[in-house]
Structure formats: structure tokens, C-alpha cells
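Form predicted alone, single chain, as C-alpha cells, below.
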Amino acid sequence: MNNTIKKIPLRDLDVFISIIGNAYPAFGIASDQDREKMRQRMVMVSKDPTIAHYGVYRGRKLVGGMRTYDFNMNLFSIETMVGGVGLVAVDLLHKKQKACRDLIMYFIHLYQRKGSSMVALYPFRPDFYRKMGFGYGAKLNLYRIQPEDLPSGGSREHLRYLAPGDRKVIKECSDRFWQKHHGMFKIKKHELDYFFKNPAAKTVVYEDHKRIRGYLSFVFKRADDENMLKNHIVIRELVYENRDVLRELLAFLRVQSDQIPQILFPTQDDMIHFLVKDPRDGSDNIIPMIGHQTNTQGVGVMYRVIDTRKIFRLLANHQFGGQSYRLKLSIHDSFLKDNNGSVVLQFDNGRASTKKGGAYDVEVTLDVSDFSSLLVGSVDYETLYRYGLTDISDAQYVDTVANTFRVKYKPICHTTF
């Protein structure tokens, strides 16, 4: 029987929640409360013009969904629509009769529909997502940090909690940060509704002047069983406009040493132990050869372009390394056949401009899971080629596509979906 894809009722929203329970054990949904509360925040989330739910039928069964989400992308300093998506649940006993493939298949094609050029979701399982095109973006590290050993000095004097009348001026402060760092996708709603509904995030403002220029939500873990004082501190987000908000949020978690042993801090920033007096995260492991661990690292979000000609017009006004040639660049888009196929390239002191044909100095080819993560700099190209996953004509060439591609910083995304 073939997959009927469409939005999702509200009448078969209990089915989908049962599916994504059993999908997903850690979520916790197993009494009648839990199912309750799920519907509710889905439903909640629904009334968000941007956000859906789509399920994939067998005649009139539902036997898998998703959650799709239009975000606006901070790429390069231009702002695009960028669809992602969650959620992917199959039943159980779907499992294995491509209802996840052609799930996402629908989501690729949904937002061409819509003029995206990209889309990004976070992956149960990596080879499966790359397989389908997409790309791996900045690993994720987990720094475990004691907080005697972040940086001494800085004053505390701009720190506050967060308070109910904060809305408005930590969505500026949030949008602000967006602006600024390539990666980012813009806060939406129930993003700020877990600051000021969540009873168990905490949430501490630097403001100054009566705008806040950075914020640091975070949880509390139990560190010990048998010991009720001793708390891990969770970093959820860390916003920081200058060095000085950072000075003074640092200087708040170094005092909470008397009863925090460890301060865990997932981030995209890979410098973290330069911050720190001792960047051992305390599980004394050594990495052969004599390398003490400083923390674990992860494929987190991932990108895929769905729109090679779409996205170099899109990024007309972007400084390609100054570089001057024209490429002609051959995606191999087995999944997306439209995408499948080769562009030319015509570079101008960095500016790109697309081509329909004609000559050109050099051909690159790669996969577009490898060349969704070159575009958005989470690689660079010299390691592509280095590893054997790209093609070009002539390696005389490999150092001009390399500096056409390269990026000051790797992109950063702070939202879960």
C-alpha cells in the first residue's frame, strides 16, 4: 500500500503522540497525565503559523509524522527561511516500509515549495540522514567544567534574575545575538515561553541600562544520590553581546562552587578549554598518546542543501575569500534528482554569480551532504580533498576553491527542534 502524506488532524493527534512514545521511551509519555500534557504543548506549539504536523497514512491509518518548522537563518549575515524538522516517529510496526523516507522526501519538497534553498534537522541516526543528503555542521562539545576553575575577578553588579516583565527585552537581546553570529536561528515563540514557563530553568540577565545585553539559562542535575546539596549546574544557553557580560556570567557560576561540583555545558565553541585553569572535565581519562580528556564531542545539527542555483543567488552579495575564476561545481544528489547535476560558477573579487554553461577554469564534484557542510563552513576544503570525498580537475586549484570557501567562523545554532 502507498504513503499518504498530509497535515494531521487534530482527531488523530492522540495516535501520533502514542507512536512518538513508543519511538522515543525517554520522553517519558506513558500514563494518561504524560499524554495529556503532550497533546497540550502540541497543540500549543500548532497555533504557531510556522510550525506543523504531518503524518504519513496507509488508507486512513497514521502510522508515522513529523514536525516541520520555518526558521529564518542567520547565513552569513543574510537572513533566509531555512525548514527544519522533528519529530520523525514511525509505529513499530511500520517500521522498515520507507515511511521515514518519504517523510522527509515531503519536507525537502515542501519548503522548495515554500523558496527555501536549505533545510537542517537534528538525526537519530547520522548515516541515515547523510545518506539522504545531509551534512554534517559543527560538532557539539559537552565540557564538564568546576567552577573554581573558571576565570577569578569580574563584578556581578549588572546580574539579575530573569522577571515576568522580561519578554520583550530578552527577544532583543536574543535577536540581537542572531544578527551577529552566522548559524543562528531566530528565537521563536515557545523557545521564550521555556525561560518564563518552565519551572525548572533558571535564568540569569546582565543588564545595563535598562536593555540586557546577555543572559545564561541553565538547569539543576543531581550530582550525588545521597547527598541532596550536591547539584550539577546544566548550561541550556549562554548569550553574551561582549566580553563583559561573559566576564560577569562567569563570575556567577564561579561563586556556586560550595555546592556545584560541575557545571555541564554543551556548545559548539571547541576553545572552551583555553577559558578554564584545569580543561580536564574530571573523568581523568588520557587519550593515547598521553592526551588528558577535556570533554566529549558529537554530530549534532545537520544541513542540507535543496537548492544549489537557488543558494548562490541567495548569497549574491556574499564575500566568497576575494577570489576571482569561474567553477563549474557538480553535485551528486542521488536522493533529490532535481538537485542532481551540475552549475556554473562565475566568481568576481568573491561575489558569485550562476551560469547556464560555457567554459570555466576548474570542475569540483562532491556529494551534497559534503558540499551542504563546504557551504556552510563546517569543513573546509582542503580536508574534502585530503579525504578522498571531492573531485577536481586540476589540484593546482585546490588552495582557490579552498579560500573561496573558507570561514571565519563555523556556524552556531543554539534552538532544538
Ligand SMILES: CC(C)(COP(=O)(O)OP(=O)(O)OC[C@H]1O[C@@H](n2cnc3c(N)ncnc32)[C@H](O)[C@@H]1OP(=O)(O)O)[C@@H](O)C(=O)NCCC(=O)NCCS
Given for the second form:
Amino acid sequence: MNNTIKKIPLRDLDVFISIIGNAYPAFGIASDQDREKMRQRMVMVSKDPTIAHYGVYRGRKLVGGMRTYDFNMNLFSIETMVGGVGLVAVDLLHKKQKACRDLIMYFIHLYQRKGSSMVALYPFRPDFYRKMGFGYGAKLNLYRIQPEDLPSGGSREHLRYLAPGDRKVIKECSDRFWQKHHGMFKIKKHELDYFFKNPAAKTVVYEDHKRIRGYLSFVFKRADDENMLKNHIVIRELVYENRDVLRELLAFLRVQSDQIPQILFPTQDDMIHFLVKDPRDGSDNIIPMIGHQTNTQGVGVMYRVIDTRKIFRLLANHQFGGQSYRLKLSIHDSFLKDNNGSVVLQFDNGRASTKKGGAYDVEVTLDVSDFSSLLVGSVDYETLYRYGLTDISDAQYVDTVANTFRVKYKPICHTTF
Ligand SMILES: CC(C)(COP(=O)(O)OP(=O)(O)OC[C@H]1O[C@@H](n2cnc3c(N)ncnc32)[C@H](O)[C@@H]1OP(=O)(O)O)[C@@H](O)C(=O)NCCC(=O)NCCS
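Please supply the corresponding structure for the form predicted together with the ligand (the preceding block corresponds to the form predicted alone).
Complete assembly follows, chain above in first position.
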């Protein structure tokens, strides 16, 4: 029987919630109350016109679903719509019947129709989605910091708790941060709601001349089952517009040392060991031969180019490393046939334009997953070449291609979905 995909009508929401409950047992959707809470949240979230729930049907039966998001991404300072997908879930009884494959295919086509050239997700298993053409973004680090190892910043005079009337100013701060950081997605309404409506979320802001210049949002986490007085701080988001803001927010964290054994900081910034007095993360692990464990790391957000030509047209004003040459880029895309194939790119002093074909200086072949990582700057071309993940018609051009896609900063993403 074929899978068909459509928006999930309200009458099918309960079935979708059951599917989600089984797919994500950690959500703890057990009682009628839990289901009702989830239902209310889904109805609330889908009031945002940029968010939608789609279901996969076999006949009239809903067997799986997903949530899609229109995100506004800062891609090298160019604002572009990127499709996001989350909450992918397939009924336990209907696994391995291509329900997920068809959902993802629908999702990609949906965002092609909306005019996007890229999509993103957080994988339940990175290899599963890499096969579908998604490439790894910048890795996520988990630092465990003892508060007293943070720099003693002195002043905390600009800090206060977030207040109910701060919605506009915190959004403005978040938007300015978005504008300055490659990779960021613009904050959405439900994310803003989180700061104000979630009783567990504590947010401290830095205010200067009636403007919020940064904020630290965190939750507490029991550190010890036997001792309820010991709690860790888990950072949910740290945003700072300049180093003065960072210094004060760190000073705030530092003075929590009497009650807080560790600050857990998930971040794509992998330089935090320079910031703290003792770079070790408290595990005392020695990595052979002699490496003191500073943090653990994981693959998080993944990106996928869904229209190679279009993404270069979007990046027409981007500076591709000042290079001048003709590159034939051959993308291997086994999942999305209309994106499989070659494009000839003309680079003039770093400005790219797409050509129908014709002569070229060098041809580069790679999978769309690794190309997506290369384009956003989470991997460099030399590494792909060294690992044998790309072919090049003339090895003398490895440096040229590497310089074309070199980035100053890897993409960062504060949005989870
Ligand atoms: C993960 C989950 C969604 C998988 O769903 P599923 O419907 O069983 O998966 P599918 O049958 O669609 O499997 C994917 C298919 O796409 C195919 N596929 C992947 N890449 C492909 C490519 N490049 N070209 C062609 N086919 C491809 C795979 O081969 C696979 O088919 P196969 O099993 O015949 O090999 C489901 O197990 C689930 O609900 N898990 C729990 C919740 C969860 O973790 N969700 C993910 C959060 S992001």
C-alpha cells in the first residue's frame, strides 16, 4: 500500500500523539493529563503559520508524522529560508515501510516549492540521515565547569532577572546576535515564550541604556540523589553582544560556587578550555597517551542542500575566498534525483555565478551530504580530500578549492527542534 502525506487534521492529533509517545518514550506521555498537555502544546505551536504538522497515511490510517518549520537562517550574512524538520515519528507497527523516507522526501519537496535551497534537522541517528544526504554541522561540545574556575569578572552591575515586559528588548538582542552570527536561525515566538512561561527556566539579562545586550538562560539539575542541596546549572542559552557582557554573565555564574558544583554548558564554541582556570571537565579521564578530558562532543544539527544551483545564486554576493577559476561541481545525490548532477561555477575574484556548462579548470565530485557540510563551513575541503571523500580531476587545485570554501567561523545554531 502506498504512503500518502498531508497536513494532520485536528481529529487525527490524538493518534499522532500516541505515535510520538511510543517513538519518544522519554517524553513520558503516559496519562490522559500528559496527552492533553501535549495536545495543547501542539495546537499552540501550530498557530504559528511557519510551523506545521504533516502525517503519512496508509489508506486512511495515520502511521507517522513530522513537524516542519520555516526558519530564517543567517547564511554568511544573507537571510534565507531554511526548512527544519523535527518530531519525526513512525508507528512501531509500520516501521521499515518507508514512512520516514516518504516524509523526508515530502519535506524536501515542500521546501523546494517554498523557494528554499537548504533544509536542516537534528538526527536521532546521524548515519540514517547522512544516507539521505544530510551533512554534519559544527559539533556540539559539553563543558562541565566548576564555577570557581571561571574568570573573576568583578562587576555585575548591569545584571538583572528577565522581567515580563522584556519581550521586545530580548527579541531585539536575539535578532542582533542572529544578524552577526553565521548559521543562526532567527528566534521564534514559542522560543521567546519559553523564557517567560517556563517556570523552570531562569534568565538573567545584561541591560545597558534600556537595551538588553546579552542573556543567560539556565535550569537547575539535581547533582546528587542523596543531597537535595546540591544542584548543577545547565545553560540553555548564552548570548552576548560583546566581551563586557560575557564577563558579567560569567561573574554571575562564578559566584554560584557555594551551591553549584558544576555548570553544564552545551556549546558549539570549542575554545572554552582557554576561558577557564582548570580546563579539565571533572571526569579525571586521561585520553591516551596524555590528554586531559576537557569536554565531550557530539554531532548535532545537520544541513542539506536541496538545490545546488539555487544556493550559489543565493550566494551571488558572498566572497568565496577571492578565487578566480572555473569549477565543475559534480554532486552525487542518490536520494533527491533532481539535485543529482553537475553545475559549472565561474568564480571571479571570489564572486560565484552558475553556468549551463562549457569549459572548466577542475572537476570536483562529492556526496551531497559532505557538500552541504563544506558549503556551510563545518568541514574544509582538504579534510574531505585527505579522507578520500571527494575526487578531484587535478590535485594541484586542492588548495584553490579549499580556499574557495574556507570560512572564518563555523556555523552556529541555538535553535533545537
Ligand atoms: C527513525 C524512524 C523515523 C524510521 O522510520 P521508518 O519509517 O522505519 O524508516 P524507513 O522505512 O523510511 O527507512 C528509511 C529508508 O530510506 C531509505 N533511504 C535512505 N537513504 C536513501 C537514499 N539515499 N536513496 C534511497 N533510499 C534511501 C533507506 O534505505 C531506508 O529503507 P530500507 O529500510 O529499505 O533500507 C522510526 O524508527 C522512529 O519513529 N524512531 C523513533 C523516533 C525518532 O528517533 N525519530 C527521529 C527524530 S529526528
